[in-house]
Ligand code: AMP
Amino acid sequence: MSKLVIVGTVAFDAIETPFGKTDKILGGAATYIGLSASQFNVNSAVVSVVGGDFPSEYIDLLSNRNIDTSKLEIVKEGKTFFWSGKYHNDMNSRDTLATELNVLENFNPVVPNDYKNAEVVMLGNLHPSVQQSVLDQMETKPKLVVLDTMNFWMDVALPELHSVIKNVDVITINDEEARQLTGEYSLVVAAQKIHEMGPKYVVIKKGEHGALLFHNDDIFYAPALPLKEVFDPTGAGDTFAGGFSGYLAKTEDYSFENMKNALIYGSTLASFCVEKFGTERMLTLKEDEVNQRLQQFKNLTQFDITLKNEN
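Show me the structure of that chain alone, the form predicted on its own.
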């Protein structure tokens, strides 16, 4: 089984949706990625930073899921990264109410020594220079590097983002970000342009409309499972990334065909994440629930059809 390095934020979130609101709860990209990847019992390590205000039970919660937290830096005199947001009624758009970088502002990631030969690296949404510094610490070239980013870094650190993109195998971004990064409205053309930047595989997330996987001229589409209600979309994209990278680390098959399966697993796990506030649903998720929902995905997309020339 491959080792998985996860880089990203471990944070506090305060969330408001049409269904209610929370005080500070556990959040952060690396948290969602780690919890999602832990469904595959992979050997993973989280590289991040928190303040002295971060509860030890949250760290134990990660450690108990076979996630190495030895390089989760604790700045005792500092405060943990905090984000607060309010979702609109459509649950697709939101307003950021507060962003406090705190200890994240001076974060210098350190990869655990026994993970510097990890086969899979999942670079969660952080400053591109931080993402690159992780790759610089790897003693052997990973078999797969997955990068997640957002439009904010395209606005403030585009040269650094272009630089790290050259060194990754897979990039995962949403449709709006793909268009901003390339200046192309067509997602097919945008994916081609991103290929030219370096990544062999491009994953474009479309929220409630699923996700697209591009590899050269090959395209695969995974729908989002229709849900009765979406309670809180926070962390869904990171949960997707954790399922995607966790499945690939588990199977050690980095082909386009297997990435199709990884896309379905990522979409499946993300569909659970949105059912409760924050990480709550991912903390109670059982294997049989995942398998049942995978079957729903299969039923949703599987069909037999007779082509005209076969009549």
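Right, and the form predicted together with ligand AMP of this protein, after the form predicted on its own?
For this one, just the chain is written down, with no partner chains and no other molecules.
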């Protein structure tokens, strides 16, 4: 089993959806990625920063799941990163109401010594210079580097984002962000342009419409499971990234064929995340529930058809 380094925000979120509103709750890209990847019992470490206002019980939620939090820095006199968002009625789009970087503003990430040879690095959403600094600290070249980002960093740190994108194998990005990054409407053309920026594999997430995996001319599609209950899509993209990278770390097979399964795992785990507010659903998720849903996925997408020329 490979080791997995996770970088990303550990945050307070305040969320509003058509179904309700929360005060500051546990959130952050690295939190969702870590919880999701922990489904595979991989050895993982979270590299991030929080303020003195961050409850230690929240850190315990991660460390109790075999996630190394020794390099989750606590800046006692600082405030934790805060994000607030409001979803539209379709739940597929949202407005960011606040992004307060706080302790993230002066963050120097430190990779734990025994993770400097990790095979898989998941560069979750935060400043692209921090993502690059984590890569620079790796003592052996990782077998797989996955990067997730969002429009906020395209707006405030585009040159730094371009620099780090050059150095990754896989990028996961949503459709709107892929269009912003490339200026292309067609996602096929956008994926081609992103290939040219560096990543050999491009995953474009389309919310309730699933996700696409591009590798040169090969394309694979995973739908999102049609769900009865969608309360809060926050963290779905990060949960997807955690499932994707966690599965690849577990199986140690970084081929396009195996990435198809990683995409299905990512989509399956994300389908749980949206059922409750914040991290609530991921904190109670059991292995047999995941298996049942994988079966549902198979039933939804498998069919046996005979082509005319096969008769």
